[in-house]
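For reference, the chain that follows is the form predicted alone, supplied as structure tokens.
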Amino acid sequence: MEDTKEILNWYIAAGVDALCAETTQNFLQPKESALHDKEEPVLQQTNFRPATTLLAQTPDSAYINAQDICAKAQTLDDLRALMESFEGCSLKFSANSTVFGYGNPKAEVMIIGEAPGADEDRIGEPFVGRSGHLLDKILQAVGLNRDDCYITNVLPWRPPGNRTPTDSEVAVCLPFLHRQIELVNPKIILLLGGSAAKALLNTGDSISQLRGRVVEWTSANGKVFPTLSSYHPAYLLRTPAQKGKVWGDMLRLAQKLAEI
């Protein structure tokens, strides 16, 4: 039984929250043969790890709970505390840190990536690894720095092994991102990478299709925010030939910021 518990705990830590089989099975129900064997004891539920209330819910229910929780946050500090206590996303149990946003809480420019990496998970701050250092240089090229901006991710917890997050993991975390945007109230949002852009804008367009144009995002309270999308710094580290396109995106960002 202890081995079974260890395996289940490992699956939960890895982000697995459902088991699939060809037919439904109740693993706590003793086998039929055991019911007729008086010498074999009937299995009893022992000291299993209790299911986390929100984690045991469907993604839709967890999303609604996240929305309700976020509505209570009146400041970014409130939201951070609520996020750190939230247990509706399994990614939290495999991550080392809850990586909240960083920077000026009244920033004119808000920058959003997809998820923390290994360095971010270790330090607890977004964009602090190689991608973060490159982002700093990109911002400096148009007269900005990370302390002037507000920087965050769609997901506050690192997916195990930097795997691609599932749609349900993204959906459950979106209310926290939406509330961050409302509280910071930036003049413009810069979305880095196709995953971040698709998550916030709820679009199937690729990053190549989104680049070069302003797309408006409307919050739940009716406020309209202009967004610009560009390649993620991690992609530029692998494909430096695309840096010229990002330079054009940043010039467009500076121009748009000056117009607002």
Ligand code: URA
The other form holds:
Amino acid sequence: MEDTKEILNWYIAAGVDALCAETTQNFLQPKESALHDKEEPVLQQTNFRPATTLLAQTPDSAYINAQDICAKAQTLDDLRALMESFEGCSLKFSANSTVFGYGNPKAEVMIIGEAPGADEDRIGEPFVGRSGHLLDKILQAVGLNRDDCYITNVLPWRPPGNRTPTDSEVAVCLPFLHRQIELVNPKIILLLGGSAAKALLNTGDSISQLRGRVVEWTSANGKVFPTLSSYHPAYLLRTPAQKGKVWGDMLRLAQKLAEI
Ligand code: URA
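Show the other one: the form predicted together with uracil (URA), since we just had the form predicted alone.
Now the full complex is given, and it begins with the chain already shown.
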């Protein structure tokens, strides 16, 4: 028992926090036939998910493919189905779920985070873990709730161990985010955290520089969407002293919404 605990702790320390399958598999075990025929040992066939695809290894093609398929989506349901069959991002193969947007498909407020965490990956819905619970309270403070809003992430797949997504992973997934914005057509977008703000606004400004001002994002079809940025709830959980600033950001959001 102690040995098992020690091994699990060793895995956790090495950053392993998810299993690929329910049962263990000896990848080095030669095939039965190979043992008898004295053939070169061959790795056993497995039914494991692929680690990647050719498309995912060519981000430029993957981006073009994502753009093409997103343009075909006329509804959020279309887009969800296309995202679920998209094979241009390797993150999909290590994740358990494709975490599509949640909430009111005609929401006035769209909220965008960075990427699913472990809870979101398990449940298949954005912002349902600790950060999500704090987000619910933040929304409540200005009379909103998660069902009124449309909540999504830049990336629909959890990066292993919650690592920061690479620029190319973000770029390949952006067409899906852009199309969600076009289809929901919100009055205002709230960007949570520097990664979401950087991805959508393509800016080098930090979240502290972006907070407190409306920055417009223009879609490919020329529609202008006002955005406001604020700290990510995960950052607030680590740095509760900043909660007052987010309260101010939310009041600004409510005021802007009332003006539009
Ligand atoms: N953090 C995010 O950015 N998104 C989620 O869905 C959960 C945590």
